[in-house]
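Read the single chain below, which is given as C-alpha cells and is the form predicted on its own.
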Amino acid sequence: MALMQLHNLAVENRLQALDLELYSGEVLGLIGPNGAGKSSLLLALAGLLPYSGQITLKQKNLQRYSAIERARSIALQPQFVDSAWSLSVHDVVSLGRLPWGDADQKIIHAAMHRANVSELARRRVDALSGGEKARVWLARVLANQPQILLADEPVANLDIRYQRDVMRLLREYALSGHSVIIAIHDLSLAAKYCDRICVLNNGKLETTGRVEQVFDEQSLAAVFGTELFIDLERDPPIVLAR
C-alpha cells in the first residue's frame, strides 16, 4: 500500500495535474530539465506552495493534517541553504526539533554524526562553505526524524565524495523505514541510488517507473533536448550528454 498518493495535483504556472504514489523504504528520484517542476511538486508536497488535487498521506488527506502532524511528518531539505541568521550549526539541527517541541541532544548529535557535521558544531552557520552548509541542513532534517523526507539537489554543491557519502545516507533513511523524494540534475547518481524515477518536463509528468524502465537513451534525449549515452551495466551507471 501506498504511503503517500498524489491524485491531480496541479500548481497554477507550475505543475499540470499529476498522479504519483510513494511507498516506504524506497527513493524516488524526480528529474528533467531545469524549470521542468521538480522544485515546485517538492514545496507542494512541505505545503510551501498552494496546490488544487489530492494529496494523502496513510490514507488520509494531508489537509485534514495539523501543521504540527505534517511538520512532523513530511520535511524538506532546500536547494538554497543561506542562513538570515548568524547561528551555530548545533543550533541550526536543533530547529530540526522544533515540530516535536524539545531539544533532545541524543537525536540531534545523532543527526549530525550522520551527516558528518559534528567537527563544525560549533562553528557559524554563515562561515561554512556552500557544501558543508548543504549537510548542515540536511542534519536538521535528520533531526526531524520524519516520515517523508524531501530533498531538492542535495548533493549540488558537494565534491564527489560528499556525494556518495549524502546519496547513501539518504538510501540508508529510506530502508530504515521512512520515504526520500530527490530532486536531483546528476542522471549517474540518480541511476545508482533510486528506486524509482519521475520524469518532469514543462510541469508534466513524462513517466514514472524503474531505472531500467525510464533510462533509456531516445525517451531522455528528447527530454533533455541532447542525445545521451546510457550504460546502467557499470556500477557506477554511466549517464552521459554525447
The other form holds:
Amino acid sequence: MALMQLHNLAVENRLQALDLELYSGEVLGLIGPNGAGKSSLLLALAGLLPYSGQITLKQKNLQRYSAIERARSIALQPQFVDSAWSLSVHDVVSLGRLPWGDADQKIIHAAMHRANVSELARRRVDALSGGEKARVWLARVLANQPQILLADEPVANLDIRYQRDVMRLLREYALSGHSVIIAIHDLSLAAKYCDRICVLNNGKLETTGRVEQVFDEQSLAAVFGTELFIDLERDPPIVLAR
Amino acid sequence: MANKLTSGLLLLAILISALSLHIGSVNLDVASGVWDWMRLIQSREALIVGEIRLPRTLLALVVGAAMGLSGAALQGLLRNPLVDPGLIGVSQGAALGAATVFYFNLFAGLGVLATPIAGLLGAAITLFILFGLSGSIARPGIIIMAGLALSMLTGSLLAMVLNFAPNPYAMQELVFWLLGSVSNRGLDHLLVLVPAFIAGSLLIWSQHRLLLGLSLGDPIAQSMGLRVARGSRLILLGAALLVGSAVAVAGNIGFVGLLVPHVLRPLVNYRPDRLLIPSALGGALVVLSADILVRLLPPERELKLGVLTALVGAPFFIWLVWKERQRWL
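And the form predicted in complex with its partner chain, for comparison with the form predicted on its own?
Then the entire complex follows, led off by the chain already shown.
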C-alpha cells in the first residue's frame, strides 16, 4: 500500500498534472534539468505552493490535515537555508520539534547523533563550515521525525565525503520505516542511493521507475539535451555528461 | 540564562522605580506619601507622590517596555537587527495624528486625552495603509519598504503641519511635545497607554513561536505548520499598538527600541522568542533611568527625555557599528 499518492497533481505554470506513488522505506529521487519542476513538486507537497488535483497521505486527503498535522508528517529541507540569528546548533535542531510543541531532548540528541553534529551542539550555527551547516539543517528535519522527508538538493555545495554521509543518512532514515524524496542534480549519487527515480522535464513527469529502468543513455540524453555516459554495473555507478 | 536575566532586570526595574519615586524637586517621605495616597488621604506627600511621581514613573516604565518589546518583536519578524519600531511608519503616524489635533484643536471634549487618542488613531490609519501596501505577502523587504515610504509621507505631512502652525506658541508646544517626555502627564494618560500596552504585548506574545520559527526563513516556518502571513500581521498589529500608544502619550523616545533588543540578544543566545520579555524590561529600565537623569539636570530648561535617549543612543549605535566592523575585518 502506498504511503502517499498524488493524483492529477498540478501547480499552475510550474507542473503539469502528474500521478505518483510513494512507498514506505524508499528514497525517491527527482531528477531533471534546471527549471524542470523538482523544487515546485517538493514545495507543493510541503504545503508551500497551492496545487490542483489530489494528494492522499495514509489514505486521507492532505487538504483535510491541519497545518500542524501536515507538518508533523511531512518535513521540508529547502535548497537554501540560513539562520537570521546566531543560534546555537542545539537550538536550531530543537526547531524541528516546533510542530510537536515539545522540546524532547532524547529525540533532539538522537537527531544530532544521527546527523553527526553532536559535537557541534554548543557552537553557533553561523560559525560553521558549509558541510557542517548542511548536516545541522538535516538534523533539524530529523528531529521533526516526519513520515516523509523532503530534501531539495541536500548535497549541493558539499565535498564528496559529506555528500556520501548525507546520502547514507537519508537512506538510513528511509529504511527505518519512513520515506524520503530528494531533488538531486548529481546523477551518480542518485543512481547509487535512490530506490526509484522520477524524471521531470519542463514541468512534466517523463518517467518513473527503478534506477536501471530509468537510467537509459538515450532517453536521458533527450531530457538533458546532452549525450550521457552511464555505467550502472560499477559500484558506485557512474552517470556523467559526455 | 534567560530566566536569570529576566529576574535580574526585573529586580533592577523595581529598584530604579523606588529610586524614581524618591527623586524630584522636593524632599519628602515617599513611603508615607504612598501610604496616604492609597488610603485616599490628601496630604502634601500623597499629592506629590500619587499625582506626579507615580504616574511619571509608571509612564516611563510602560513607554520604555513598549519600545523595547516592539523593537524585539519587529527585529525578529523582519529578521533584521537594525529595525527600529519607527521603521514601520506607525510612530510617525501617531505623531502626525497627535500634531493634527494640536493644530486644529480637535477632540476638545476629550480634554487631556485628545492628543493620545488622536495619536492612536494616526497609528491605526498608518498601519492600515501599511497592510494594504504590503499585501498578503509578509516579506520583510516589502514591509520595510512600505514602512519607509509611509514614514516619509507622514513625516512630510508633519513638517507641513509645523510649517503652517497658527502661532509660534502652538509650534513651540508641538515641537516640545514631539521631542518626547513623560513629565506633566497624569494617571489619565495611563488609561490610554496601559490597555494598549497589554493588548499589544499579548498579541506579540501569542506569536513567540512564529518568531522562533522564522529564524530559518519563511519557507521553513510555513512548512513547520506555522501560519506565517496571519502571525506576521498580528505581530505588526501588536507592535503598532505598543508604539502608537507610547508615541501618542509621550512623543518620540528614540533609539530604545533599536538598541535594547540589540544589546540583550547575545544574553538570550540570540533566540528571538526569549528576547521579548527581557527587552520589555530593559526598555522600561532605560527609559526610567533616562527620565531620572532628566530630573536631576538643572530644572530651568528641561532637557526632553527623547532628546536624551537619542543623545546617548546615537553614539552607542556608532560604537555598535564600529564593533560590527571589527568583526568583518
